[in-house]
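As a starting point, one isolated chain is supplied in C-alpha coordinates, in the form predicted on its own.
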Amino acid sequence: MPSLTLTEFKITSTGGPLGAVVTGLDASQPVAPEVILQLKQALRDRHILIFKEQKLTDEQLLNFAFYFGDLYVPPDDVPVLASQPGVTPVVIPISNLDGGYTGTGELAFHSDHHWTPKPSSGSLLYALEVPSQGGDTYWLNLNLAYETLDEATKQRIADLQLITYNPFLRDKNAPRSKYRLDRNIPLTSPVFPHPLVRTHPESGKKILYLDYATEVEVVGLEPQEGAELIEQLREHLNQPRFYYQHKWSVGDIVYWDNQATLHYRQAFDPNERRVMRRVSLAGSRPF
(Lines of atoms letter the chains of each structure in order from A and count residues from 1; the text may use other names and numbers.)
(Lines give C-alpha, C1' and ligand atoms only; values in the text may rest on other atoms or scores of the structure.)
(Ligands and ions follow the chains in the order given, each with its own letter.)
Protein backbone atom coordinates (compact mmCIF):
# COMPACT_ATOMS: atom_id res chain seq x y z
CA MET A 1 0.00 0.00 0.00
CA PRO A 2 1.34 3.49 -0.79
CA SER A 3 2.58 5.27 2.32
CA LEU A 4 0.44 8.28 1.36
CA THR A 5 -2.72 6.34 2.21
CA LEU A 6 -1.37 5.35 5.61
CA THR A 7 -0.28 8.85 6.55
CA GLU A 8 -3.59 10.41 5.49
CA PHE A 9 -5.80 7.63 6.86
CA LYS A 10 -8.02 8.89 9.69
CA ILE A 11 -10.94 7.61 11.76
CA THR A 12 -13.00 10.45 13.26
CA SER A 13 -16.06 10.16 15.50
CA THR A 14 -19.32 11.57 14.14
CA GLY A 15 -19.86 13.19 17.55
CA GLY A 16 -23.13 11.28 17.86
CA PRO A 17 -24.01 8.23 19.98
CA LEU A 18 -22.41 5.98 17.37
CA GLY A 19 -20.50 6.19 14.10
CA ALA A 20 -17.07 7.15 12.80
CA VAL A 21 -16.00 8.67 9.49
CA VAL A 22 -13.04 7.10 7.67
CA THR A 23 -11.01 9.27 5.29
CA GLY A 24 -7.76 8.78 3.40
CA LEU A 25 -8.53 5.19 2.41
CA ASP A 26 -9.17 3.84 -1.09
CA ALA A 27 -11.34 0.74 -0.67
CA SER A 28 -10.69 -0.34 -4.27
CA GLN A 29 -7.01 -1.01 -3.44
CA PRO A 30 -5.32 -3.52 -1.10
CA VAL A 31 -5.49 -2.34 2.51
CA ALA A 32 -2.61 -2.69 4.98
CA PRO A 33 -3.10 -5.19 7.85
CA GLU A 34 -2.67 -2.55 10.55
CA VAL A 35 -5.40 -0.46 8.90
CA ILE A 36 -7.82 -3.41 8.79
CA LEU A 37 -7.21 -4.05 12.50
CA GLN A 38 -7.84 -0.38 13.32
CA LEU A 39 -11.09 -0.49 11.34
CA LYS A 40 -12.26 -3.62 13.17
CA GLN A 41 -11.55 -2.01 16.53
CA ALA A 42 -13.33 1.17 15.47
CA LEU A 43 -16.37 -0.86 14.41
CA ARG A 44 -16.47 -2.55 17.84
CA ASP A 45 -16.25 0.85 19.54
CA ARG A 46 -18.45 2.96 17.25
CA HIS A 47 -20.78 0.35 15.61
CA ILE A 48 -20.81 1.98 12.14
CA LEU A 49 -18.02 3.17 9.84
CA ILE A 50 -18.60 5.73 7.05
CA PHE A 51 -16.08 5.58 4.20
CA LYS A 52 -16.16 8.74 2.05
CA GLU A 53 -15.46 9.32 -1.66
CA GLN A 54 -15.18 5.73 -2.84
CA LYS A 55 -15.43 4.49 -6.42
CA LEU A 56 -15.77 0.70 -6.70
CA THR A 57 -17.04 -2.04 -8.96
CA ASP A 58 -19.21 -4.76 -7.41
CA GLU A 59 -16.17 -7.04 -7.35
CA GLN A 60 -14.08 -4.42 -5.55
CA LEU A 61 -16.87 -3.86 -3.02
CA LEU A 62 -16.94 -7.61 -2.33
CA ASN A 63 -13.16 -7.83 -2.02
CA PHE A 64 -13.18 -4.97 0.51
CA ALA A 65 -16.06 -6.53 2.48
CA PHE A 66 -14.20 -9.84 2.75
CA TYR A 67 -11.50 -8.22 4.90
CA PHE A 68 -14.16 -8.25 7.63
CA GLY A 69 -15.79 -11.66 7.18
CA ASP A 70 -17.38 -14.24 4.92
CA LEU A 71 -20.48 -13.67 2.82
CA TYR A 72 -23.84 -14.08 4.58
CA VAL A 73 -25.76 -16.99 3.05
CA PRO A 74 -29.26 -17.66 4.48
CA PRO A 75 -30.69 -21.18 4.82
CA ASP A 76 -32.68 -22.27 1.76
CA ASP A 77 -35.93 -22.47 3.74
CA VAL A 78 -35.55 -19.07 5.48
CA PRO A 79 -36.04 -16.27 2.93
CA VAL A 80 -34.49 -12.83 3.39
CA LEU A 81 -34.43 -9.68 1.25
CA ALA A 82 -33.80 -10.56 -2.44
CA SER A 83 -34.08 -14.33 -1.87
CA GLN A 84 -35.11 -16.33 -4.91
CA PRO A 85 -35.69 -20.10 -4.78
CA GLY A 86 -32.33 -21.64 -3.93
CA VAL A 87 -30.25 -18.46 -4.30
CA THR A 88 -29.73 -15.03 -2.75
CA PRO A 89 -27.67 -12.47 -4.73
CA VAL A 90 -24.14 -11.83 -3.50
CA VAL A 91 -24.37 -8.08 -4.13
CA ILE A 92 -27.94 -6.89 -3.61
CA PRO A 93 -29.23 -3.85 -5.54
CA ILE A 94 -30.94 -1.55 -3.03
CA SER A 95 -32.70 0.84 -5.38
CA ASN A 96 -36.03 2.07 -6.67
CA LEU A 97 -35.21 1.02 -10.24
CA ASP A 98 -36.48 -2.15 -11.88
CA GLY A 99 -34.68 -5.13 -10.36
CA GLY A 100 -33.88 -3.27 -7.15
CA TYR A 101 -35.21 -3.81 -3.64
CA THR A 102 -36.82 -1.81 -0.78
CA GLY A 103 -38.65 0.78 -2.93
CA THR A 104 -39.06 4.38 -1.79
CA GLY A 105 -41.10 4.21 1.42
CA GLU A 106 -40.14 4.55 5.06
CA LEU A 107 -38.43 1.48 6.57
CA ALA A 108 -38.89 1.14 10.35
CA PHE A 109 -35.92 0.54 12.66
CA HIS A 110 -34.77 -3.07 12.24
CA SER A 111 -31.72 -5.33 12.15
CA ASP A 112 -31.26 -7.52 9.09
CA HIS A 113 -31.91 -11.27 9.20
CA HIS A 114 -33.08 -11.16 12.85
CA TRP A 115 -35.51 -14.05 12.19
CA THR A 116 -32.80 -16.42 10.90
CA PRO A 117 -30.80 -18.96 12.96
CA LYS A 118 -27.53 -17.03 12.45
CA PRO A 119 -28.22 -13.37 11.59
CA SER A 120 -25.61 -11.49 9.60
CA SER A 121 -22.79 -9.81 11.52
CA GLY A 122 -22.90 -6.68 9.43
CA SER A 123 -23.47 -5.12 6.02
CA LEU A 124 -21.75 -2.65 3.72
CA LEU A 125 -24.01 -0.30 1.74
CA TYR A 126 -22.45 1.67 -1.12
CA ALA A 127 -24.16 4.74 -2.63
CA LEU A 128 -24.07 5.19 -6.42
CA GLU A 129 -26.99 7.63 -6.81
CA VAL A 130 -28.83 9.54 -4.07
CA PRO A 131 -32.00 11.69 -4.07
CA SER A 132 -31.74 15.44 -3.52
CA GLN A 133 -33.68 15.08 -0.27
CA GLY A 134 -35.02 12.24 1.87
CA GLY A 135 -33.70 8.70 1.84
CA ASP A 136 -31.45 9.35 4.86
CA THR A 137 -30.55 6.32 6.97
CA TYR A 138 -30.53 6.41 10.78
CA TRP A 139 -28.57 3.93 12.90
CA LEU A 140 -29.49 3.23 16.53
CA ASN A 141 -27.05 2.15 19.26
CA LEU A 142 -28.55 -0.96 20.91
CA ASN A 143 -25.85 -1.15 23.58
CA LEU A 144 -26.67 2.38 24.71
CA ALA A 145 -30.37 1.50 24.62
CA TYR A 146 -29.70 -1.45 26.94
CA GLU A 147 -27.38 0.44 29.32
CA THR A 148 -29.95 3.21 29.87
CA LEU A 149 -32.73 0.81 30.97
CA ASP A 150 -33.60 0.88 34.67
CA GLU A 151 -32.17 -1.95 36.79
CA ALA A 152 -35.54 -3.61 37.39
CA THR A 153 -36.16 -3.91 33.64
CA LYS A 154 -32.63 -5.24 33.06
CA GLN A 155 -33.25 -7.98 35.64
CA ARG A 156 -36.67 -8.79 34.22
CA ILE A 157 -35.41 -9.30 30.65
CA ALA A 158 -31.98 -10.80 31.45
CA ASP A 159 -32.84 -14.41 30.55
CA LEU A 160 -35.77 -13.97 28.16
CA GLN A 161 -35.79 -15.38 24.64
CA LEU A 162 -37.43 -13.55 21.72
CA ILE A 163 -38.85 -15.01 18.52
CA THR A 164 -38.80 -12.62 15.57
CA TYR A 165 -41.16 -13.80 12.83
CA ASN A 166 -40.00 -13.80 9.23
CA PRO A 167 -41.61 -10.80 7.47
CA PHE A 168 -40.96 -12.41 4.08
CA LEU A 169 -43.29 -15.30 4.94
CA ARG A 170 -46.23 -13.36 6.36
CA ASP A 171 -49.53 -13.06 4.48
CA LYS A 172 -49.31 -9.66 2.77
CA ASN A 173 -53.10 -9.32 2.94
CA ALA A 174 -53.34 -10.06 6.66
CA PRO A 175 -53.44 -7.16 9.12
CA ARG A 176 -49.98 -6.25 10.39
CA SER A 177 -49.24 -7.33 13.94
CA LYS A 178 -46.32 -6.25 16.13
CA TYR A 179 -46.84 -9.16 18.52
CA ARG A 180 -48.09 -12.71 18.05
CA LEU A 181 -51.15 -12.70 20.30
CA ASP A 182 -53.15 -15.57 18.77
CA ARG A 183 -51.30 -18.83 19.44
CA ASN A 184 -53.97 -20.79 17.54
CA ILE A 185 -52.75 -19.54 14.16
CA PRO A 186 -50.36 -22.19 12.78
CA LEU A 187 -46.76 -21.13 12.17
CA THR A 188 -45.82 -20.56 8.53
CA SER A 189 -42.09 -21.21 9.00
CA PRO A 190 -39.44 -22.45 11.42
CA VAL A 191 -38.72 -20.03 14.27
CA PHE A 192 -35.40 -19.31 15.96
CA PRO A 193 -35.54 -17.84 19.48
CA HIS A 194 -32.65 -15.52 20.33
CA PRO A 195 -31.77 -13.79 23.61
CA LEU A 196 -33.66 -10.55 24.14
CA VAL A 197 -30.44 -9.31 25.77
CA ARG A 198 -27.68 -10.37 23.43
CA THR A 199 -23.97 -10.40 24.25
CA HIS A 200 -21.86 -8.96 21.45
CA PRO A 201 -19.59 -11.80 20.26
CA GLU A 202 -16.47 -9.60 20.06
CA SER A 203 -16.87 -6.68 22.47
CA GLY A 204 -18.88 -8.52 25.15
CA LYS A 205 -21.24 -5.53 25.39
CA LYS A 206 -24.89 -6.17 26.24
CA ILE A 207 -27.35 -5.43 23.43
CA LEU A 208 -31.12 -4.90 23.60
CA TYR A 209 -31.75 -7.25 20.67
CA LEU A 210 -35.14 -6.03 19.51
CA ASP A 211 -36.32 -4.20 16.41
CA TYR A 212 -39.16 -1.74 16.17
CA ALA A 213 -41.99 -3.16 14.07
CA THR A 214 -41.51 -6.81 13.05
CA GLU A 215 -43.90 -9.32 14.62
CA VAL A 216 -42.34 -10.91 17.71
CA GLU A 217 -43.14 -13.17 20.66
CA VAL A 218 -41.42 -13.54 24.04
CA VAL A 219 -40.93 -17.23 24.84
CA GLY A 220 -42.74 -18.35 27.99
CA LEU A 221 -44.77 -15.19 28.62
CA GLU A 222 -48.54 -14.95 28.27
CA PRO A 223 -49.43 -12.98 25.11
CA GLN A 224 -50.73 -9.89 26.91
CA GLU A 225 -47.76 -9.70 29.30
CA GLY A 226 -45.31 -10.21 26.44
CA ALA A 227 -46.97 -7.59 24.26
CA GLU A 228 -46.89 -5.02 27.07
CA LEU A 229 -43.21 -5.68 27.77
CA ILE A 230 -42.24 -5.34 24.11
CA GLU A 231 -44.27 -2.14 23.79
CA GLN A 232 -42.44 -0.72 26.82
CA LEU A 233 -39.04 -1.64 25.39
CA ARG A 234 -39.88 -0.27 21.95
CA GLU A 235 -41.00 2.99 23.51
CA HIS A 236 -37.59 3.16 25.20
CA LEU A 237 -35.81 2.48 21.88
CA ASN A 238 -37.61 5.32 20.13
CA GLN A 239 -35.34 8.14 21.42
CA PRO A 240 -33.14 10.46 19.34
CA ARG A 241 -30.33 10.19 21.92
CA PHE A 242 -29.66 6.66 20.64
CA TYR A 243 -29.27 7.37 16.93
CA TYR A 244 -27.16 8.97 14.24
CA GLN A 245 -28.73 10.32 11.03
CA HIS A 246 -26.70 9.86 7.84
CA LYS A 247 -27.33 12.01 4.78
CA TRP A 248 -25.87 10.06 1.88
CA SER A 249 -23.38 11.36 -0.65
CA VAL A 250 -22.41 9.53 -3.83
CA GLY A 251 -19.36 7.39 -3.04
CA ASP A 252 -20.24 6.73 0.59
CA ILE A 253 -19.87 3.20 1.95
CA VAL A 254 -21.43 2.63 5.36
CA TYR A 255 -20.36 -0.56 7.15
CA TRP A 256 -22.57 -1.28 10.14
CA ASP A 257 -22.48 -3.84 12.90
CA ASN A 258 -25.81 -5.64 12.51
CA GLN A 259 -25.32 -7.24 15.94
CA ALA A 260 -25.29 -3.90 17.79
CA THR A 261 -27.51 -1.54 15.79
CA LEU A 262 -30.89 -1.00 14.20
CA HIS A 263 -31.31 1.02 11.01
CA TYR A 264 -34.18 3.06 9.60
CA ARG A 265 -34.72 4.73 6.24
CA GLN A 266 -36.64 7.90 5.48
CA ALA A 267 -39.07 7.83 2.57
CA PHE A 268 -38.06 9.77 -0.55
CA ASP A 269 -39.63 11.04 -3.77
CA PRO A 270 -40.37 8.10 -6.11
CA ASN A 271 -39.50 10.37 -9.06
CA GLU A 272 -35.90 10.55 -7.86
CA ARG A 273 -33.32 7.78 -8.12
CA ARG A 274 -31.63 6.11 -5.17
CA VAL A 275 -29.19 3.39 -6.27
CA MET A 276 -27.05 1.43 -3.82
CA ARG A 277 -25.27 -1.92 -3.50
CA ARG A 278 -25.32 -4.05 -0.33
CA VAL A 279 -23.08 -6.89 0.81
CA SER A 280 -23.91 -8.73 4.05
CA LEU A 281 -21.40 -10.70 6.12
CA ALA A 282 -21.92 -13.99 7.94
CA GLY A 283 -22.70 -14.01 11.65
CA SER A 284 -22.93 -16.48 14.51
CA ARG A 285 -25.72 -17.86 16.67
CA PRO A 286 -26.71 -15.13 19.14
CA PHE A 287 -25.93 -15.80 22.80
The other form holds:
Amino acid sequence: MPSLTLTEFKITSTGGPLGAVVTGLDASQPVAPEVILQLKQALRDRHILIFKEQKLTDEQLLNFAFYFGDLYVPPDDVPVLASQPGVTPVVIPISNLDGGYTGTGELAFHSDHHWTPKPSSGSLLYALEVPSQGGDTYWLNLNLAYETLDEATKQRIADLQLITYNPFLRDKNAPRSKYRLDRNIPLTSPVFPHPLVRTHPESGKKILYLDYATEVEVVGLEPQEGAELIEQLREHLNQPRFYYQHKWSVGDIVYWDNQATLHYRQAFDPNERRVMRRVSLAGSRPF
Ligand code: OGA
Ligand code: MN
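Alternate state requested, the form predicted in complex with ligand OGA (shown: the form predicted on its own):
Up next: the whole complex, starting with the chain shown before.
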Protein backbone atom coordinates (compact mmCIF):
# COMPACT_ATOMS: atom_id res chain seq x y z
CA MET A 1 0.00 0.00 0.00
CA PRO A 2 1.46 3.42 -0.89
CA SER A 3 2.54 5.46 2.09
CA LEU A 4 0.35 8.46 2.89
CA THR A 5 3.44 10.55 3.63
CA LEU A 6 4.65 10.28 0.01
CA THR A 7 4.21 13.69 -1.56
CA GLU A 8 2.61 13.81 -4.94
CA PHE A 9 4.70 14.41 -8.05
CA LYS A 10 4.29 18.03 -9.08
CA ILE A 11 5.92 20.48 -11.50
CA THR A 12 5.36 24.12 -10.56
CA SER A 13 6.56 27.15 -12.48
CA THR A 14 8.81 29.52 -10.54
CA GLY A 15 6.64 32.30 -11.95
CA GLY A 16 9.79 34.00 -13.23
CA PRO A 17 11.14 34.18 -16.78
CA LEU A 18 12.34 30.56 -16.61
CA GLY A 19 12.43 27.60 -14.25
CA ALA A 20 10.06 25.03 -12.75
CA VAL A 21 10.27 23.28 -9.38
CA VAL A 22 9.79 19.51 -9.24
CA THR A 23 8.62 17.95 -5.99
CA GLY A 24 7.47 14.48 -5.02
CA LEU A 25 9.99 12.70 -7.21
CA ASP A 26 12.84 10.47 -6.02
CA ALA A 27 15.59 10.73 -8.64
CA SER A 28 17.55 7.86 -7.06
CA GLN A 29 14.86 5.39 -8.17
CA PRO A 30 13.59 4.34 -11.60
CA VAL A 31 11.22 7.01 -12.92
CA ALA A 32 7.95 6.20 -14.71
CA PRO A 33 7.86 6.84 -18.49
CA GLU A 34 5.02 9.38 -18.30
CA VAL A 35 6.95 11.29 -15.65
CA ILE A 36 10.10 11.43 -17.82
CA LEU A 37 8.00 12.76 -20.69
CA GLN A 38 6.48 15.44 -18.46
CA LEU A 39 9.96 16.46 -17.31
CA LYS A 40 11.21 16.72 -20.89
CA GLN A 41 8.20 18.84 -21.83
CA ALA A 42 8.72 21.07 -18.78
CA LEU A 43 12.40 21.51 -19.64
CA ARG A 44 11.45 22.57 -23.17
CA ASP A 45 8.96 25.09 -21.81
CA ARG A 46 10.83 26.38 -18.75
CA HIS A 47 14.52 25.70 -19.61
CA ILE A 48 15.58 24.68 -16.10
CA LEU A 49 14.15 22.16 -13.63
CA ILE A 50 14.77 22.35 -9.89
CA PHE A 51 14.39 19.02 -8.12
CA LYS A 52 13.97 19.31 -4.36
CA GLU A 53 15.04 17.02 -1.50
CA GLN A 54 17.17 14.52 -3.40
CA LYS A 55 19.69 12.11 -1.96
CA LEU A 56 21.73 10.06 -4.37
CA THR A 57 25.08 8.48 -5.11
CA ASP A 58 27.13 9.45 -8.19
CA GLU A 59 25.90 6.34 -9.92
CA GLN A 60 22.27 7.20 -9.21
CA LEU A 61 22.82 10.77 -10.37
CA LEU A 62 24.27 9.47 -13.63
CA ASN A 63 21.45 6.99 -14.11
CA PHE A 64 18.93 9.78 -13.63
CA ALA A 65 20.81 12.10 -16.02
CA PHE A 66 20.93 9.40 -18.73
CA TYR A 67 17.14 9.48 -19.07
CA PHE A 68 17.75 12.79 -20.86
CA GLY A 69 20.79 11.96 -22.98
CA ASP A 70 24.34 10.64 -23.21
CA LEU A 71 27.34 11.85 -21.26
CA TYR A 72 29.17 14.85 -22.69
CA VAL A 73 32.66 13.81 -23.82
CA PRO A 74 34.98 16.49 -25.26
CA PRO A 75 37.23 15.80 -28.24
CA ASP A 76 40.79 14.90 -27.16
CA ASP A 77 42.24 18.24 -28.33
CA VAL A 78 39.52 20.38 -26.74
CA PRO A 79 40.07 20.76 -23.01
CA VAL A 80 37.08 21.62 -20.80
CA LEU A 81 36.56 22.08 -17.07
CA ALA A 82 38.29 19.24 -15.14
CA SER A 83 40.00 17.81 -18.25
CA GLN A 84 43.03 15.71 -17.48
CA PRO A 85 45.19 14.55 -20.37
CA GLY A 86 43.02 12.05 -22.22
CA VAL A 87 40.25 11.80 -19.65
CA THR A 88 37.55 13.99 -18.21
CA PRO A 89 35.83 12.80 -15.03
CA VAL A 90 32.27 11.61 -15.55
CA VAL A 91 30.86 13.28 -12.46
CA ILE A 92 32.73 16.51 -11.83
CA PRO A 93 33.27 17.79 -8.29
CA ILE A 94 32.20 21.45 -8.30
CA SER A 95 33.53 22.38 -4.90
CA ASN A 96 35.88 24.73 -3.07
CA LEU A 97 37.55 21.82 -1.28
CA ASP A 98 40.77 20.16 -2.41
CA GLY A 99 40.33 18.35 -5.71
CA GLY A 100 37.22 20.34 -6.61
CA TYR A 101 36.67 22.84 -9.41
CA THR A 102 35.54 26.48 -9.83
CA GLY A 103 36.77 27.75 -6.45
CA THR A 104 34.82 30.46 -4.63
CA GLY A 105 34.83 33.34 -7.09
CA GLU A 106 32.15 34.81 -9.26
CA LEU A 107 31.50 32.95 -12.53
CA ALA A 108 30.27 35.17 -15.37
CA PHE A 109 27.17 34.15 -17.34
CA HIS A 110 28.14 31.27 -19.62
CA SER A 111 26.85 28.10 -21.26
CA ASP A 112 28.80 24.89 -20.58
CA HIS A 113 31.14 23.78 -23.39
CA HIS A 114 30.00 26.59 -25.73
CA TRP A 115 33.47 26.65 -27.38
CA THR A 116 33.41 23.01 -28.47
CA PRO A 117 32.18 21.54 -31.79
CA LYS A 118 29.10 19.95 -30.22
CA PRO A 119 28.33 21.89 -27.04
CA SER A 120 26.55 20.20 -24.14
CA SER A 121 22.74 19.99 -24.34
CA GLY A 122 22.33 20.34 -20.59
CA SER A 123 23.96 19.94 -17.20
CA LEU A 124 22.79 18.71 -13.83
CA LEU A 125 24.22 20.15 -10.63
CA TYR A 126 23.49 18.41 -7.32
CA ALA A 127 24.07 20.24 -4.03
CA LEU A 128 25.60 18.29 -1.13
CA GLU A 129 26.79 21.22 1.01
CA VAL A 130 25.87 24.88 0.58
CA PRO A 131 27.23 28.09 2.13
CA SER A 132 25.03 30.06 4.53
CA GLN A 133 25.17 33.03 2.19
CA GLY A 134 26.41 33.78 -1.33
CA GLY A 135 27.07 31.17 -4.00
CA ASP A 136 23.60 31.58 -5.54
CA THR A 137 23.35 30.56 -9.18
CA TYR A 138 21.36 32.56 -11.73
CA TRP A 139 19.99 31.20 -15.00
CA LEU A 140 19.17 33.48 -17.90
CA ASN A 141 16.59 32.88 -20.65
CA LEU A 142 18.32 33.35 -24.03
CA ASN A 143 15.09 32.90 -25.97
CA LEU A 144 13.61 35.91 -24.18
CA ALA A 145 16.86 37.80 -24.74
CA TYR A 146 16.49 37.11 -28.46
CA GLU A 147 12.77 37.89 -28.69
CA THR A 148 13.20 41.28 -27.02
CA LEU A 149 15.79 42.52 -29.53
CA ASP A 150 14.55 45.18 -31.94
CA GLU A 151 13.71 44.04 -35.46
CA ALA A 152 16.70 45.77 -37.06
CA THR A 153 19.12 43.97 -34.73
CA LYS A 154 17.38 40.62 -35.33
CA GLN A 155 17.84 41.10 -39.06
CA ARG A 156 21.42 42.22 -38.70
CA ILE A 157 22.46 39.16 -36.70
CA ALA A 158 20.26 36.57 -38.43
CA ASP A 159 23.01 34.84 -40.42
CA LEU A 160 26.12 35.65 -38.40
CA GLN A 161 28.50 33.00 -37.10
CA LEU A 162 30.28 33.41 -33.80
CA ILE A 163 33.54 31.90 -32.59
CA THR A 164 33.74 31.48 -28.83
CA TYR A 165 37.38 30.91 -27.83
CA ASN A 166 38.15 28.09 -25.45
CA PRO A 167 38.97 29.68 -22.07
CA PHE A 168 40.82 26.52 -21.02
CA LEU A 169 43.35 27.11 -23.78
CA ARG A 170 44.03 30.76 -23.22
CA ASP A 171 47.31 32.03 -21.91
CA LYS A 172 46.71 32.65 -18.19
CA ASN A 173 49.12 35.58 -18.26
CA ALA A 174 47.52 37.35 -21.21
CA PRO A 175 45.15 40.22 -20.40
CA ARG A 176 41.51 39.19 -20.37
CA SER A 177 39.66 40.09 -23.51
CA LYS A 178 35.95 39.81 -24.30
CA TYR A 179 36.52 40.16 -28.04
CA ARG A 180 39.40 39.15 -30.30
CA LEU A 181 40.51 42.51 -31.66
CA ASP A 182 44.11 41.74 -32.50
CA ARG A 183 44.26 39.27 -35.34
CA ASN A 184 48.05 39.19 -35.19
CA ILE A 185 48.00 37.11 -32.03
CA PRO A 186 48.21 33.55 -33.31
CA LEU A 187 45.35 31.21 -32.46
CA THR A 188 46.23 28.65 -29.85
CA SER A 189 43.13 26.54 -30.26
CA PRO A 190 40.97 24.84 -32.83
CA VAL A 191 37.91 27.08 -33.27
CA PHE A 192 34.30 26.12 -33.93
CA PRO A 193 32.01 28.82 -35.29
CA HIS A 194 28.34 28.45 -34.34
CA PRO A 195 25.30 30.47 -35.37
CA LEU A 196 24.94 33.59 -33.22
CA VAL A 197 21.20 32.97 -33.43
CA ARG A 198 20.62 29.30 -33.01
CA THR A 199 17.42 27.32 -33.27
CA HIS A 200 16.62 25.16 -30.29
CA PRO A 201 16.80 21.54 -31.52
CA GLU A 202 13.59 20.49 -29.72
CA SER A 203 11.41 23.56 -29.32
CA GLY A 204 12.44 25.41 -32.49
CA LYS A 205 12.74 28.62 -30.44
CA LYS A 206 15.31 31.20 -31.51
CA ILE A 207 18.19 31.59 -29.05
CA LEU A 208 20.72 34.41 -28.76
CA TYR A 209 23.67 32.02 -28.47
CA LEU A 210 26.20 34.31 -26.83
CA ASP A 211 27.69 34.31 -23.35
CA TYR A 212 28.71 37.31 -21.27
CA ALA A 213 32.48 37.38 -20.94
CA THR A 214 34.31 34.73 -22.94
CA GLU A 215 36.51 35.99 -25.77
CA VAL A 216 34.55 35.84 -29.02
CA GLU A 217 34.76 36.93 -32.64
CA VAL A 218 32.04 37.43 -35.23
CA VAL A 219 33.12 35.73 -38.45
CA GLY A 220 33.51 38.16 -41.35
CA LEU A 221 33.09 41.41 -39.43
CA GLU A 222 35.83 43.99 -38.97
CA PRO A 223 37.11 43.74 -35.39
CA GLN A 224 35.78 47.11 -34.26
CA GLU A 225 32.36 46.56 -35.77
CA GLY A 226 32.13 43.05 -34.34
CA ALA A 227 33.24 44.19 -30.90
CA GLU A 228 30.63 46.94 -30.80
CA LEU A 229 27.87 44.60 -31.89
CA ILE A 230 28.79 42.01 -29.27
CA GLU A 231 29.00 44.62 -26.55
CA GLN A 232 25.55 45.88 -27.44
CA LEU A 233 24.14 42.33 -27.40
CA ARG A 234 25.81 41.52 -24.09
CA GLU A 235 24.46 44.67 -22.53
CA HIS A 236 21.01 43.67 -23.73
CA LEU A 237 21.10 40.10 -22.47
CA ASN A 238 22.39 40.96 -19.01
CA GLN A 239 19.06 42.10 -17.55
CA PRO A 240 17.34 40.87 -14.38
CA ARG A 241 14.05 40.50 -16.25
CA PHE A 242 15.61 37.57 -18.12
CA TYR A 243 16.90 35.62 -15.13
CA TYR A 244 15.98 33.48 -12.17
CA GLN A 245 18.16 33.53 -9.04
CA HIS A 246 18.51 30.23 -7.20
CA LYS A 247 19.41 30.03 -3.53
CA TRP A 248 20.61 26.49 -3.02
CA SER A 249 19.35 24.03 -0.42
CA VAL A 250 21.12 20.76 0.32
CA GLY A 251 19.50 18.08 -1.87
CA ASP A 252 18.64 20.34 -4.79
CA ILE A 253 19.40 19.12 -8.30
CA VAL A 254 19.12 21.75 -11.00
CA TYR A 255 18.96 20.43 -14.55
CA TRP A 256 19.38 23.20 -17.10
CA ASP A 257 19.31 23.46 -20.86
CA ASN A 258 22.66 24.79 -22.08
CA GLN A 259 21.04 25.39 -25.49
CA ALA A 260 18.61 27.98 -24.16
CA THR A 261 20.20 29.50 -21.05
CA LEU A 262 23.30 31.02 -19.52
CA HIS A 263 24.27 30.59 -15.87
CA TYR A 264 26.16 32.79 -13.45
CA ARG A 265 27.42 32.13 -9.92
CA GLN A 266 27.88 34.61 -7.10
CA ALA A 267 31.13 34.50 -5.17
CA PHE A 268 31.02 33.14 -1.61
CA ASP A 269 33.13 33.18 1.54
CA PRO A 270 36.17 30.88 1.11
CA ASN A 271 35.80 29.89 4.77
CA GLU A 272 32.51 28.21 3.98
CA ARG A 273 32.00 24.89 2.19
CA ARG A 274 30.10 24.47 -1.05
CA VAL A 275 30.12 20.94 -2.43
CA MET A 276 28.32 19.93 -5.59
CA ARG A 277 28.45 17.25 -8.27
CA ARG A 278 27.94 18.01 -11.94
CA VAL A 279 27.03 15.88 -14.92
CA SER A 280 26.98 17.36 -18.44
CA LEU A 281 25.03 15.78 -21.27
CA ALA A 282 26.09 15.51 -24.90
CA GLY A 283 24.69 17.91 -27.46
CA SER A 284 24.48 18.21 -31.21
CA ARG A 285 25.95 20.62 -33.74
CA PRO A 286 24.16 23.98 -33.36
CA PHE A 287 22.04 25.14 -36.32
C1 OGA B 1 29.06 24.60 -13.59
C2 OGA B 1 28.85 25.94 -13.07
C3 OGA B 1 27.86 27.10 -11.22
C4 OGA B 1 27.76 26.97 -9.76
O5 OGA B 1 29.20 23.67 -12.79
O6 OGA B 1 29.05 24.43 -14.82
O7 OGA B 1 28.91 26.89 -13.79
O8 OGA B 1 26.81 27.53 -9.22
N9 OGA B 1 28.55 26.02 -11.76
O10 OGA B 1 28.59 26.32 -9.15
MN1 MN C 1 28.93 26.18 -15.92
